[in-house]
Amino acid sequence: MSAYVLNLWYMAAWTQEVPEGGFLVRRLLDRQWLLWREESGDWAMIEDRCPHRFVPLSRGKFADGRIACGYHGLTFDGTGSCVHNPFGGDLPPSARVASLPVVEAHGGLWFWPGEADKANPALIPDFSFIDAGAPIERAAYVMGVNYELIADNLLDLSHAEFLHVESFGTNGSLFSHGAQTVEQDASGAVWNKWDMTGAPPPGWAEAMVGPGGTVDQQLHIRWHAPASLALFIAMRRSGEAAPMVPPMANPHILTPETQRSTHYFFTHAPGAEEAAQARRVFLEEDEPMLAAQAEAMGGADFWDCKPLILASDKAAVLARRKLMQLRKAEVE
């Protein structure tokens, strides 16, 4: 597995997801972290382990920004720092545990595991989006893949033609009247732009568009490093300048838990059947598919498998080269 780059913003929650006046217990990386609020509004992003005996800090008792282990008592702050020492005395400097910068944006905690002075907020994409349409509810899951692989998923958008006919029901217009773009940004970010003219409707605007009618159709995706990715939909009958329904905008943005599994952030319109519809896509149909990649690659590098490369994966591919570049430059 590929270590991961550490000159970047991750997703760590949502925000709604620290509860008020508690923590939240997350791995994040393959090392477990805690996330508090100060009383300041300022948040808190600390190590789940105690220096002393390695015991989760976790386990111990939670107030005023502060957190005592439940097996000595030492007691930390948001910072990391020693701030109660129960047998009394000097500690050394070691008494401490890491802690990282963490900013708020767009509803989630966004954290910045390496060099602390180079964690500039405006590097975090931009997901300002998220807020600017109609109501959504923000959720997450877990998913027991490697986010690379997730992301490649996620970029090649023409899966969507074979694992998720009935829930997305392209019918087949990628292929048979659309056209595929991959372009950067200034940003850095990598675009996979699917534009279909003359297509059959999906299947859930048959009846809005009426017997025989077409619509032009556009699946755009955008990749940040490490795997922050943004999906826009926009469709139109054919010939008209009007959007049929409003375009619409979804995040999908993956960190990393362990090298096997992944925090998949990402939002839905509200109500229990949008959510149904989510865990329907993401949880048994692209899950199961992707489980079963990484099972047949044996916990092999992607690029050791020589994987065969169709001109739909050139997204995808230009993201990895992209972390690989990243990686790179870390060692050097």
Given for the second form:
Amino acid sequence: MSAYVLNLWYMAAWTQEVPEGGFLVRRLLDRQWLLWREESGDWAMIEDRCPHRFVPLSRGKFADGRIACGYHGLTFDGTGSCVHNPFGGDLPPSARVASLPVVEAHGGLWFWPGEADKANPALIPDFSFIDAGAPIERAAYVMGVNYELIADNLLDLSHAEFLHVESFGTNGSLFSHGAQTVEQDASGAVWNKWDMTGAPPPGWAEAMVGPGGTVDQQLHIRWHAPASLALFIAMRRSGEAAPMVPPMANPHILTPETQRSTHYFFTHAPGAEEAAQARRVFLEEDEPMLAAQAEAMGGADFWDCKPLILASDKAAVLARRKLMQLRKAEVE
Amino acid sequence: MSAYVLNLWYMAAWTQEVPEGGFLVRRLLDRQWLLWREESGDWAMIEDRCPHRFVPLSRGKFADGRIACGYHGLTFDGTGSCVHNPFGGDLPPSARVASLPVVEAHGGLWFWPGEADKANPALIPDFSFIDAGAPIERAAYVMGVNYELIADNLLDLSHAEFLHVESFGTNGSLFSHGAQTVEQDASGAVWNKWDMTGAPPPGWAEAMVGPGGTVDQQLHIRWHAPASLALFIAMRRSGEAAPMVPPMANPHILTPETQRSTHYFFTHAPGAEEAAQARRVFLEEDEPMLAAQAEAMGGADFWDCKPLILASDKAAVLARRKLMQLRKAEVE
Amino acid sequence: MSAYVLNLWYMAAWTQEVPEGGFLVRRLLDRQWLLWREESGDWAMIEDRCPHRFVPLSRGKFADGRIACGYHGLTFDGTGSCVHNPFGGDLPPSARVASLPVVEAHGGLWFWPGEADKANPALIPDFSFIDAGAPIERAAYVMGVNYELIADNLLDLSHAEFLHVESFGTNGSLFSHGAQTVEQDASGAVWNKWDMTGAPPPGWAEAMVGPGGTVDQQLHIRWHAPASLALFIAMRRSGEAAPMVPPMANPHILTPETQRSTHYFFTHAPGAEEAAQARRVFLEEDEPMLAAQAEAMGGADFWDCKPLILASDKAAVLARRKLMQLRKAEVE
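Since the one above is the form predicted alone, can you give the form predicted in complex with another copy of the chain too?
Next comes the full complex, and the chain you just saw is listed first.
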């Protein structure tokens, strides 16, 4: 049994991460893969492991959509087939490398590690907002913790009142004026919606609202299995329909590198300051706390640690349960 | 079954290690704990682990004898009770953190990891000599080996003739003029007493004794479970009753940090030179040898390694056997 | 069951590696050993582990063919017997250290980790060519991979066309003009012989052959269990009997340090440039590839990884099978 749900779309990379004329090497779901763009414009994704002596093909030579192993010269194409054997002679059908369906959507490359005939691109979660709004920069880094712990973090945004209190200048209105709604939708998503009504504005918005004015805020997050999340933020003056500032939508797409590390794909407004702000929130506030959590858990299963469950955990628990059901269904 | 005997007093820290108005974080017996002094003057010891998401509470905010988790704000007092939940709502009785009995004695903080109603302070081994003699400095460091290996080392002081031959200027009199007595006393202690009678004095004492003079020396060490030791040293001119130099008594109190590392609490005469001497003996002579022993054992049980037993090992073997009996008794 | 075949000769060191009047400490087959030359000129090999507290004897004092433990002074001779006990008293027969038969041959020290009465020096593979040819330098280093992976590498020299293409200036003639013969001989050796007939000369030899001239090349490698290999290289002008350049013979003797690291004993022509060339081929070309292979295998058994087998693997597979048979025979 795989440690991961296989019949799902996972994001492998932003297309911009794949070098022109070359390939990207990336560990995903505990195996190492090569990604490149074929001359046809389609994408190829094959395992970075020669079937002969298991060495990484990425140590070899790549040209024209073929990679030659650097140890004994077996050469493979983007379908994983062996297309050259220096020793001549017939090769058995096992002389091939694993390959996966991979599809481009919204600037990301999505792969399907399960049964290839089930890989329906229509099942890729809708991140069309990435291209639809203001200009953004796509970014990624690896966070040294399990992807479900990061999803828990995102699915309970109340932690911003503690962990990000300095970065976001929140003021407790989530607790004093917030109401939480947890929903599922037809796409299989789990939503956790915090709506703060008639709340004092955050510090940076006080001048826009004026003395005594209040705001209605939305802090909505959407989760698709395995851990592809989207965050939607909006604010209006209480009683007004028009937004005070342009609403924001951000991807937080998580793909396991291993059971203990995660590729975190996100976007931010263009500019060095915005990049630094994202880096601070994710790497200096979230990651150390999550790493401390992972260390405290010491590799134990989340439920075996007997967590205290709060009402604010409802969405995270629902997402964990859905993922567990998918995993069980694959085993059966 | 715990890897440790639980119904025993262990030393957690010297009181001076706990910062004024703050708390000390320390790993003890494989778990992480917080120690602070309450306004009442009593001591508090609670586990450094939030029951909600298991993160260390020490990453949060401490004030007025309460610590608020830095992730989602649950707040606990020195008894381990949750005294604030930002989300409101009732919390189940499981919303608490483990706490342990902790008592101050002779400048040390002693905790009882077992059944709280058995925690009788009268069972703390007698280290009253720490405050009774000449001024001393209390010190501590972590040695990277199992506590039973360090206790073995201390319970067979003959190793000083080899491992510490340069630091102590010993001269073989332990072998030529020594007699070993191993005893138990009513407090449950194991004693290993070396008495050297009519022996040539150590180099530093030759001038005090004069040509041809001899000395009677005592080198006595006392062990209480789990590994709280005291060393008593005395010397007189042969045939005289009065000590030649003031007798010395030193604590060597060992508390497991993990199965592979130990908090070593000791004292030394005031001054930088004395601190450096202790450091040299413990960290440059004992620890490398013990670490080499631990590496050679490779995690195997001591008895499974089939050690050759010498007569000089009698006290160490007795102490190991007593600890094993206590462990077995707790299992049953 | 040992992870290694025990009734075989393994090379421990070059004699020159043992310091005059001192001893060599070396980890071999997962245990640590001491090697020294006795006054008689014979060699001693005893385990570097005191039977009392398991510390390395190498931390003690060596003089006159005896080593005194640095912890409690037990002293052992080159047969592993305890020859001094500071505490007096009789010692049980278990007061000894393991010792192994060790024999000098061709500048190397060979040991027999199995049943001592089977240790017949006539079974040491013939490396007499080491002393017979041109002057050479003996060298050794530790490669961080399993010895069977290195033997696989050496037993399939076709990898030189890819991994060493820059160091050796090979030109594909192994594939275009080569024939492979795999043989066993009466000494129990497995041979993999590549013979290139009527092939274009390598770049460095073009001037010696002249325009249009071709060469006949031999690339023969010999393996004895567990992994003591010898490489024989020769070249003549096609049709001529005399060699064009002096034939070369090189030892490639592999002894496991652990399951994941190997002592690699080899020779090279005298000089700094030759040493650097060997270092480049072994440490910059072979080792990174083999380390990547080991990492990809992740500790799994070679056959469990289901390797694709090519015709060029015949000798390596034969050697692996012979070693496995020897291992099985020892278990039964």
